[in-house]
Amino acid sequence: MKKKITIGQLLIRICLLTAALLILIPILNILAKSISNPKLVPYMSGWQFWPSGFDLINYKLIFSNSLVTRSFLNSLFITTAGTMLSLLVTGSAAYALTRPGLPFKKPLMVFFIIMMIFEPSIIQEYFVIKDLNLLNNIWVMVLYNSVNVYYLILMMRFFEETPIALIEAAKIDGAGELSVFFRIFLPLNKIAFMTVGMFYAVVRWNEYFKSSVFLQTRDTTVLQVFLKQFVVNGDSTAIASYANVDLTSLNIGSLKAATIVIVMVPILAMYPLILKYYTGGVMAGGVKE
């Protein structure tokens, strides 16, 4: 027998569908403008999610600019290396703070929470980084803010659910702390690492303000700074340089849309890859014997 849908469930589904469309249609509209014929873009409405004609001239122009390629690679490196470093440091700290008998555990947690609430201002951070000779060094954004206290507490909650019997059995077999962390905690808490890693990756990929302060040279600029300069400030010279196409055949609106798509795609492509770990975790935890 088919399960009847109540009025409340129907209203919830309608609300969720409406919210999904409100999010999806603008994204599809931007994508459609980016691949449409530039001459037809001015006639496209804000809700149109299918392209008018087809032309990849915007992407040809963008990727013919060496600054775009450099800034894209810089953002990709900062996101990848920074996320891996953050996961390693956050995971190690969460493992240590969840071990029984850790000295000064409560004072440490109080210290971390205070640091989470009272963050230093950009002026103090700037002078510290300057004294460390890390200005205009791409590694500054990899090392910067490696641990988020909120994500640390979230991972600690996952680690506390790990069975103590597995840890004791591993130590009886001669495993050290590193072996316990990498061979037991890491495999059993894949969802925790994927979740926190996704949070770190999104924050690092979208980081604009600190990057614009600490990285001010052409070779160290990131994609988000370039995006703000072109899309928000309207500085077309940032993208028109090194162009090998006829600029009179372009539409600035569709060119901005193509730039936004290039910024969105890498981070959106990450979600389907992580979703399978959530599905596997739900299936593993949903069967009881």
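For the two forms, the rigid core is made up of the largest set of C-alpha atoms that agree within 1.5 Å on superposition. Model, not experiment: these values are computed from the prediction. Numbering follows the first chain given and starts at 1. Compared with the form predicted together with the partner chain:
A displacement of less than 2 angstroms separates the C-alpha positions of Gly53 between these two forms, with the rigid core held in common.
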Given for the second form:
Amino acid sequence: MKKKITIGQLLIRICLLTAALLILIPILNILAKSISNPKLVPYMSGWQFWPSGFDLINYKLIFSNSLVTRSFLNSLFITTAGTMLSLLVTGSAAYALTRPGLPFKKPLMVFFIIMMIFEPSIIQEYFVIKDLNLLNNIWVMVLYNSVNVYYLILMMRFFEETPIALIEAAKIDGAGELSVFFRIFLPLNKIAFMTVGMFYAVVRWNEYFKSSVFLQTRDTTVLQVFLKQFVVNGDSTAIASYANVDLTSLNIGSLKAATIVIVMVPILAMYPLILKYYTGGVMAGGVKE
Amino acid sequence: MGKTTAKTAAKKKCQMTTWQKVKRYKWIYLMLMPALLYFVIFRVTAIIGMKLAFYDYKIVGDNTFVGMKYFKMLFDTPAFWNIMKNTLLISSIKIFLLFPFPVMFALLLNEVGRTKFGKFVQVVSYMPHFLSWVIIAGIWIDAFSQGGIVTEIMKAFGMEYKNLMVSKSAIIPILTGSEMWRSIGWDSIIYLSAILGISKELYDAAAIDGAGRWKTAKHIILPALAVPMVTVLILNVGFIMSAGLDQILNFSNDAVLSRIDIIDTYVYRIGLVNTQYSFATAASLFKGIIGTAMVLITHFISKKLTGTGAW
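Starting from the form predicted on its own above, please write out the structure of the form predicted together with the partner chain.
After this comes the whole thing, all chains and molecules, with the earlier chain placed first.
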């Protein structure tokens, strides 16, 4: 009897380990290829998760390309500025909507939920952005997605748990609504802001489709769009501006791998934080993305 | 005494006109303004703009009303029905075929308990959920290329190398596989937290009754998973009109396009690339109306059955 259980446990572990390795190895393989000696990369198998030789030439080359540095900075700007804006707009709306006795709360919520489930066509969104004169203006992707209604509702759930008495006390002391929000409410709900901030940051960093439609000039390209052109479409003209390089010493596969890593790194760097807040938020709020 | 004052206060509140109430909340409404403005400027105008489906688009001058012309055209286009078929097929595979895997994954994870190994599997399996489809496509294309991990596995089974990314018969399995690769871990969280929510007494009672691992799983864990399973299934059906735009844009190529062209990719291509604005808007509006109805219906069904809706 006891032996049977151990065999079962062993099988379970083998299943889980296989799944984990099938997820992890392709990612590690890309990482390994990006830091290997380009001459050895063609001989690397897909299983190999350690580098062959060591060379940072791929990264040097990629960052010497003005298009890459430009789109990296663009993505970074959109993600940070956009996340802050989203938090401010979503946070203050969630605060307002959770004030007890707010008149017209019901119709307001209906409005937000309609906005959540009925998505306009990309054609009309494009026209709107064009009419606002925001096409090929990097701010468009900062403003776009200022509020995501799922996250608004998640935030409202957090806020509903803040004791009302604290706010009432502050108001009696003569604090106005705005100062109550910034000075008392915000610090009390740090976890809510961190959680929803993670949600927004991941969405914004990963945004591909809308960026590719709204930002089409070289100066406004974002990293995901560049990655799609170069790695997915295999369009090497995207990197044609590598000057004075002996092309025979290069391997296009390892250059692609390095590009993938660059786009992945910010997410991986945030991953511990993501696990702490994002996963916790999903567990607590039951929000489906 | 206290009671009377409370009563008069309540009366006073009732007597307040709506306008007075709104005025009392003016700062609160001001805080709501940015969110409302955002939706009015970016969303409402775009939604109203979708009336273009009933008009001929003119670059100069007013658009002319043409009624259902573009819808008739849409329904008479054979390509559109192929696209509908693709959309429903791909999203159904994702909704139904992939449905059991996160459940099984959560069950297995629960069996290893809170060990270091269990944590490792969790941390690794959640990761792909945070990677964009562009990155995932990059990784998968590499895995399917010569020397890639998939090619190596196929070689081990005696299969010859073939670029499956451009194979019509392989592309839908590839979409399915990559979706599973990305979300098996993440989608199991909801089930895992349901399992973790089972009270210890229930396990103890089962142990006293002499239930082994299998019986415990069957009579205690699976019933606890019933509610989240039904919720996930119903709510996912609500999104049946969206088969995954970002994924398909990144896994698509000329060789396989006819197999995986979905409404969203079609609208983008016909509308923005080929500039047939009215026709594409009609397709988009068709999707929007059915999609919204599906989300609403499934939300209310799920709310009624399980108490949890889409929001």
